[in-house]
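One chain is shown next in structure tokens, namely the form predicted on its own.
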Amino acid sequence: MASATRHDVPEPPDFGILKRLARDQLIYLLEQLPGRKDLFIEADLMSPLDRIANVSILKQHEVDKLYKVESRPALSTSDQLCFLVRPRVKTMKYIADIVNADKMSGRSRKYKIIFSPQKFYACEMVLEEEGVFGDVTCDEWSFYLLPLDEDIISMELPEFFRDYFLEGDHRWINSVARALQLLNSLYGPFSRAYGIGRCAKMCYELWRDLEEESESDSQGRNPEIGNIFLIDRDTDYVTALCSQMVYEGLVDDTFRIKCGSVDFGPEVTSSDKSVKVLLNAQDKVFSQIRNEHFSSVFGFLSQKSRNLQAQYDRRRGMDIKQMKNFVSQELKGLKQEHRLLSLHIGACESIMKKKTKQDFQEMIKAEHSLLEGFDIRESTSFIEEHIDRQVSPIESLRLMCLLSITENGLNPKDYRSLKTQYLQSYGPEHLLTFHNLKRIGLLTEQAAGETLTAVESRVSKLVTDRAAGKITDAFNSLARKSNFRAISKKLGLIPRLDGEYDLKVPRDMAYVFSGAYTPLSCKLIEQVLERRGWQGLEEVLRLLGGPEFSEAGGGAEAGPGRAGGRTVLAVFLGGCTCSEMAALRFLGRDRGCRFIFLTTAVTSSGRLMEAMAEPRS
């Protein structure tokens, strides 16, 4: 099985600090309010909020009623109101309406907004404009890390993706760098940084500006923490946009997984309510069988289940006074155990009605003819099947994007076909998607990319290397070319397979993908490891295009035995997905290092293609 741990695997650092330092920054901030308030939340804060401070400790602290920042108007009779919001322009119209409506009906409150996890300009800007900044006080609740597990830190920002990558908005990169601040100055000094992408240099450019401006005395300190890779989301869209195969991430593209927690619907419980169940380490059964690929989960889970019967069988030859020590030390785990345990079940069965109603088998097969360059034709017709059968919006675009990146674009007549078709399937609103998608890379037709690499190469021959850089870089914000058949070939992403791929007993990362494909960004960070840098790599650089980067960090170098020195940051700026955590861990087991995740959002090919559609008016 693919849980199989070495015992030398460091352990993971303890985040429970994080959680502590949110939460008193947040009662101190409340505070400042003193006496009875309403609190209003915006609604994508309500859930890492419910993870740092439940509604009781609000309670304590003079809270009396919670509201969901929304459309309506606020029915509050508080003579003091606090705002707990995103820096976001409607939400400061939002705010200023309530304080004007105030002001007109001769009411007299107090207003406090707390911005998380900074505030913005803009935003003080528009409460000037709206005549009502006088009337409020603003604060920052830095509340930038979320752990959602062990492993795993979330910045809980899934705007980010849409905002750096396709509006060129760098207002989170600030965001970004005083995470890494905070982290290195809890469970550093990191000892090496490597990275590539833009955004991921910009991020580690400002993080150690801010290094040396606050003068932390970081030396001599053991670090929890030894190496950091920083990676861009378009450094790799493929991964992102492939099917994913092991359980977690089918439990995240099924029920949509929401910081760190789930919904399993009657259809899973198999009863008329719905059970909210947090995924993380503590879950027994979940722990053992996130990272498996969904092939091996149900014999696992019928084990599983044979073990329980077996457990709960001993008491038949029990004594009295051996009954009472099972009742009172056994029974309460065995049967949090069986709940969870017939969740899981109910969730795999759940999972494979949906998936063969959409033809599963048949999709994963043309993904997999997509990355190794087979059949291409036959899997475009796929494609326009599945678009004409109006079986998934989100599904046919997510194709459509595999199909171009792999492909480096479409050819002008595919393209339009394609898009015609799916316009008349799913309706014209989705035009402005495609825009989107050509901005970014996603879909792209062939005739435009080919020009424009042309170009390129002409102007690099004119120039010297470092000018040619910059004009790669202003060329591939035009239109970036993935080359992913040229980068594939040199990483060897596509296993050459000797006989069947073992799924129970994984050789490599590529067992997320059944085998077919290992994740580009994973091989990458694998590499980067390897060699302590880019040595090596540079004509797959040449090919990503973006710049790199590999630079000594504050701390001394951190010995291989130490667990710092085996205990990786890896940095996901656009969001991580399940599937590239699963790979990370395998080889984290297989090398013995610890990989911790840090991602501005988890992300999967859903969340991708829903963060490009426009939001409608």
The other form holds:
Amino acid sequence: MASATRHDVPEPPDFGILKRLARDQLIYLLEQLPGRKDLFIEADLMSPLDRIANVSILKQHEVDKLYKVESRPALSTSDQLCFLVRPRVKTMKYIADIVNADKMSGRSRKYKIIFSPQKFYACEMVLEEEGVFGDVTCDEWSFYLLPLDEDIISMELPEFFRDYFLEGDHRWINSVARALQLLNSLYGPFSRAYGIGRCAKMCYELWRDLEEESESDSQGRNPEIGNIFLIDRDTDYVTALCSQMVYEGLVDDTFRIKCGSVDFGPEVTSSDKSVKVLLNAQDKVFSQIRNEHFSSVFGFLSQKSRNLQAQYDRRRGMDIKQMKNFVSQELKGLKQEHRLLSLHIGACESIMKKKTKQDFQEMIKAEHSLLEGFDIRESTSFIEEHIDRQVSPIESLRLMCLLSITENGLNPKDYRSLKTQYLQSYGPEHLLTFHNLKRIGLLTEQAAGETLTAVESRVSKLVTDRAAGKITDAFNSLARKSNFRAISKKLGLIPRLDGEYDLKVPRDMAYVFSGAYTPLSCKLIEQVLERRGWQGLEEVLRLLGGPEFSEAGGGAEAGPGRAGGRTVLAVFLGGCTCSEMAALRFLGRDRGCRFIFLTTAVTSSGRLMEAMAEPRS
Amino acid sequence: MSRPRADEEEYWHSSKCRAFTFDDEDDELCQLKESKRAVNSLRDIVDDEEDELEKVSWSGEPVGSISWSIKETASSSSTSLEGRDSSLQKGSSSNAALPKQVSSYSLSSLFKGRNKLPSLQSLSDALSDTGVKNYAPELRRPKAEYKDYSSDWSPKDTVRRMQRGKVCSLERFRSLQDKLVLLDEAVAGHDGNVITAVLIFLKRTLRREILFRELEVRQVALCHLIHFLKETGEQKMLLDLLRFLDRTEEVALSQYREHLNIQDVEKKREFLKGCIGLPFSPEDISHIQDHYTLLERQIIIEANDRRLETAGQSEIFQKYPRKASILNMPLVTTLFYSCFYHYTEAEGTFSSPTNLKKTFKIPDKQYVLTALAARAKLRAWEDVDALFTTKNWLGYTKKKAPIGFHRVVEILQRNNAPVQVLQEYVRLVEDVETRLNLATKYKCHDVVIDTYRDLKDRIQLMAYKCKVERGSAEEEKINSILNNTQIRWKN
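What's the form predicted together with its partner chain like, now that we've got the form predicted on its own?
Time for the whole complex; same chain goes first.
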């Protein structure tokens, strides 16, 4: 697949500046409330904040005590309270309660709310209604972008997925547009933009709008990032629903990577302590195994530990001087490597244990059958048994969604029976979860005896009736037909099997799913970049349903010879999984280009499923 | 099931997925274990001093991190950070990386010349500040406080200004026509925050029916209003809106949703009773009915069992004290509970398994799985036996299960069933290969031996001889089979 003019993969741009900008702005905002103050931080913002600042920086700017925003009434005795929050109605009520309680007891304090990444009018309305508007001052901390790694930038907005795809709320589109504007001004100008999906299109349009207004002088600059590709999560749910098989994905599925770091519990550290580990390119062990299929990880780790052993063994027979050198120069590095190695071995072991317990083998088999579309009955009964045994509510839901999407909906009999059993196994309140899944199109019921064309003709009749409002629902459910099977065939997502797929020497992106399936999202990106547009993909687009675009951006075309021309910003609206990142990194190495991931949040099947449950307030 | 078994097995064995298995006995795990041993053996060389790479508190958070110190405030909120200042500074890893200011992006240049008091900001100032935007477009003081009373912004400009975070008065949009143009502009501008802001204004200045009517043909705006009402908890208006739209099922579901926030079980039960009459889909009505009945049963069972437990007269509760209350648990958990504590009760009592099975029409498969798990946990092997034994009209007994016997074996094994019990069910596993695998894994020698005999596989049988104990009954059995001249071995 190597092209004739093979280039080296360009280095990723330096995203450290994003952290500095965010930190500097936060400091500036804290200084707007001079004097000692207590800071209340929203739980969701704590980890991102940890990545760019620390306690001593906050202290330098007269932050006295730190509290978590939660439902308990605040104990703070400070005269100035500062709230660092996401723009949420619930949090506004919490703050208003504090202010009103102070007012009742005749206490006067200063209050400041810092919204991140932006303020919403609805929040101000709540403050007004609660009678505290004017008692609090509001500011915005435009912390849109958190670089999690050398090639991952996260907006840390997991709620984006539910807000946009389930509720149809466009509140975060402006945030994405501003994030693009910032990246474009620092690392652009982007010369080509591609995209698929309604949200992608809106974000792109709003960003262009912002750019036109700002008339930046980016012309003539040499871009570090030349291309962007925006993709909606609902373009490809299948990939997000598959069991992850690359190491980073398995670590995420098993331990939940949070904001680029993971808590390894006692079962991993083989001690009574938990350890928080930052997982990124700086971790010399992790960076070499993160993208590997799990099966090749063991070999690597054992090779690595043998090498380490050999390095230590060199001490024998050293004279004093050599020993001194060894201790001062190598020992520290070896120790760190040793620590990382034992952690990752522990993690592997723990993953293996969990997976063997859950009859992972059978599950993978069922998943692959669903992807390829045979033995559907057998997979359905596997899922049924999974539910009956109360194995895991999230896994059961995931498998049902995978069945639904690959089959364009469940037949009514299966739908009812699986739903009933699910409610019996995991609780009747999941009736609400099923309703949400139906609305978003992840788990649907085929209309009995109704073909697609019948629906279509009914819809077109409705259109002429001008009952426009009610149509949209019908349209939506039409658009949500996943057509997975047909798309998969058109794009060749299921690799034809000729001999054994050597997972240690991957030949295409399908390796991330054991050679059984090429992630649809990544395949689309590959195809569009290769064709420099959507020409020739008309049939796939028709099946996908979402609007697409391919436009020349503001800057001059950066040639493939330049690094910027070979650097692509892949923007995942609604979340990107570790498997997708691994697949695109592979593609990048193969084609000599660099992918930078901008995602609303790093996601996984577990997170998507959890977002569909109705929260208690 | 369409494909013959053997065929399929072959498929999976030839398939690309085979390269990797999660089997216990796998080479790769051995490899992993080996590396672990190697690395662990190095520990004593390495662990001679505290790992100074990262100091971690008892909770696992790095010391000096924000999450860590919040936990600290929570646990001892009276002490200020002052006291442990020094330790914090020492431990913090990012301390060394104080912000290095890059001159061209420095904050001072961005904020230079800005008036500190936003109210003094002039209009021209606000509009001609594009210069500073290049590098950090939004790194300025938001102009929220800055009010604009100018009335000549077009709807489009109004939306545009609101998108940039500027406050605009909407009061001058008084005719319905103007309001709708404004709303349509907001939708066209793609910013949900602005769409909601306009909707809040419309909600305040229009009668409900009119607003609803107009939203019915504006789906995007409608979604925003519904989401807004959900978030602000304006349930009554939400229900009115959904009723207006004829979305009766959603009306029912959003009312039902409220039960999530009712803590008191009696109140919840009453609430659920009220939900039964709501306009759910026919299919869901039975689920709601079941939810109500289940909670009703749980309340009765809970009261009864708590009494029994505290009286201390019931053997089972003394031997296995309840870990949690059964209230609000799923049906299957309730069934498990009832199979565990009330297995032998007559069908007439609410807590008996058979009663639950009947009332909730629990499928056989589900029932057997749950009962099996519960009885195996109690190591009541006769009950397990009875669960699968059926008699035909001639009085012969036969073992039958609505689930695969490999599943039965797995559940028994997880509950540490003795080999005698286990092997009875391993023997019943239909698929030969699975049977052999399970039998070998759980050391059910008899089953392995008999299976090889039935397969007439002399080589495997001879190989297995090495795996059984010398001089044991199993070895003898193998020998006698091998010496049996009646058998026509296939190899």
